[in-house]
Amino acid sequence: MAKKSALLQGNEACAHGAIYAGCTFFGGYPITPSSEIAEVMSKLLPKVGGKFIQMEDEIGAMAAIIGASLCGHKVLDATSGPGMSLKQELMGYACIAEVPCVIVNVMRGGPSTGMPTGPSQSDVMQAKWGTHGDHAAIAVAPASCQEIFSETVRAFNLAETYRMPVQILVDEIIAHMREKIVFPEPGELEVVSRRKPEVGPDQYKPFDPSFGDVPPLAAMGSDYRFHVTGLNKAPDGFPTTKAELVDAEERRQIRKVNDHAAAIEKNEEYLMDDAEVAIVAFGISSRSARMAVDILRGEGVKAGLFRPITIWPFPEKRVAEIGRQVKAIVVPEMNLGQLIHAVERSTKGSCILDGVGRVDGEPLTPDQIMDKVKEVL
């Protein structure tokens, strides 16, 4: 029996891979261009026992998403930059309070209110930095709706194992084209829960460290009662100033994404066997440059196509491989360079390295793309 499938924007699909990981429930704000998110959750939701609220403003959004995931839920919020922007210190928040959660961002031109209805890849550097102190981040990048669909299913995997914050991001184009998205049977992408105490309610420690780098998370609500703070706490959840303490936190939530990385990355090859010339680049401008290694190929240059799905953490020693392979990487991006510089930290001047980059409202094409690499070569 042939699978369902679906004409779906891409901002459709991710509302249902959220419904197909297990997402119950969705607090957000509309903002261009991922409204279609909160349209679509506002209408699954209650279908599978679930609830969709739309708070006064998108520091509402994230703390009523903290709150339902620190009462078992699987939570998800999507929104652009300038929500992001207004996110940051409640990210910092679920950082340092290991909260599972799922935000989507739909990239759109900034900085400010930009160009809310163009497209733009100019938030990486955000994903990475955007809240203070020192913290781990994960964020991935899919390049087709039907990406966007097993990638948000990924991300609620990534969340839940690693108890923290997990962004999706999106660039406006592939978050309103449409394309066929094919379902996958129940069973058939892989679902991950949290895991859950094995002790009583009286001996469990909501961050004690014996249960490993990502201790298990209780639900409040349940028989379990405990502590929750954006301070830097003991393994009971309440604060401390302990230097032993608050430097044992902060390197083991560090760890616990750092030593995993390669469990975490996910990246796709293409043509890169023998490739003298890598193009890295990521979501709808690995489209275009997937259409400019077919060219390059056929006029005898030996392209290939290094796309990371996963840009935080950021494939370095692929990468760097990359660099002592081929003669020059070339990087476009949707802004002015924000890609490049994870590029050239990793390949440490082994090879030539440029970037083209671009800020109008409009896509890179294949030409922009080969012309840089005939520049570099």
Given for the second form:
Amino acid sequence: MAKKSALLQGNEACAHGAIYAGCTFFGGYPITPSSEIAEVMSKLLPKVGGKFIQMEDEIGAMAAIIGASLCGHKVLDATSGPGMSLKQELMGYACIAEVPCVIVNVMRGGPSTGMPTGPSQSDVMQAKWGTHGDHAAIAVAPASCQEIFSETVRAFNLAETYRMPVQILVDEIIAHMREKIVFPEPGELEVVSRRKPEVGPDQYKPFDPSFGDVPPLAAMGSDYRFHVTGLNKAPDGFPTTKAELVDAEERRQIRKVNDHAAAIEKNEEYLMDDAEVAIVAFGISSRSARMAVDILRGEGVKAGLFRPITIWPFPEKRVAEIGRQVKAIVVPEMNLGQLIHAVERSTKGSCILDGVGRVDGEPLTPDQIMDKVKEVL
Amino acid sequence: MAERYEIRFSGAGGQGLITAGIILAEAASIVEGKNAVQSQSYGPEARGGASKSEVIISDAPIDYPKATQVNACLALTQEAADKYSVGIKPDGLLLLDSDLVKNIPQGDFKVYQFPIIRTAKEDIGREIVANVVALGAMVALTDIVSYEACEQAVLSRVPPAFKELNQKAYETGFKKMKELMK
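Return the structure block for the form predicted in complex with the partner chain; the form predicted on its own was the one displayed.
Expanding to the full complex; the earlier chain stays at the top.
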């Protein structure tokens, strides 16, 4: 039998992907241009026995998903830049308390209220460093409606595997455009759930490093009772200021991502084998870049595209290799220079590096990218 | 048809042009198995004033999802005709509502016109299906999807009670356009 397909908006595809991943709770506060995610989740969740709550604001929404996740649910929240800024305190809480959760940021112009209906890619650095303190970050950046579906599933898997918040970064254009989606059959995409405790309630410690860098997480409301705080804590979950315990947990929380960077990273390369100039782009800009690569190749320019699908952790190793292979790297992005910093940090001056940014609410065109490539070569 | 083909539906917010774009994209991608991307005016632009919906169709994967050079454009109001006929490629096509667009945009494109909204009102009996009349006409004009594929997409979108009305609107738009092209 042919698989089910439909013409869906990116935001709609995200909601369907969340349900596929096993999401049973959405806490949100609708905001343009992410609102369709909340709308579709409110229709889909009751059908799978899940709960949808529209909270009083974006902070409440983030608090709601943290609470629901600690009760054992797979959880989703969706917002845009202004909402993401409000959530940062609780993003940090989810990091230190090690709460699996998925947050979609449909990027629009900014800072502040910016341009609500205009696309942007200017929250790249916020996704990594938005909340204070040392912390690991995982963010994925799909570029098509089908990929929004599959990357939403993967974002849930990463959140559950590493017991931490995972962000999905999309822009207004791919969030609102419609493309055909082929719905994967159940079992076709991997679906991962968090590790459950292997010991009884009397022995359970929610942050016990003897079970590895990602300790098992019990569900509140079950027989397991445990303490959760935003303070640095001992393995039993209660606050501590003991130097060796604080140091160990801070380092463990960074290590759990850094040590598995290869498993978390996901990239797409297009015509990179013999490339003399690489375009490094994600999301909507990668679509313009791919068209630019095709046209440049037609003109005899050996151009290629490197597209990080996981943008945090950034694929530093591979980008460093590319920096040694090519004469130049061009980074087109709908901001005034963010991803380019990660590229620069990876390539360490081994090739010419230049960016092309656009912040007027229109996507970068293939022409703009080609002009920059010709300028640097 | 390996090349990308770009179609723009424009008019006033509320005329159903976004729906027309979605139906055409469904006909191309779901019914015919081609690649299609649909996008539209969003925000204040989409509420009244000039509004547009764009569909890109190709046999190859579609990278850049916005219009670059429009092959065929529909304009149901003067404002939309003035604003959105810009960007039609040389030798492109422009279909206008002859009652509502009095100043025909000048450019290197072929202009067709007939009273699209009046056709919906008088021939079909409901002005609300003007978008489906226009869709039928655009299918006839561009030949980018088959008559049957788009008819199937129209009928799968409307509730049973309105199937006959929409089928008639689609067929009428298609036939009027074919007569104009003779």
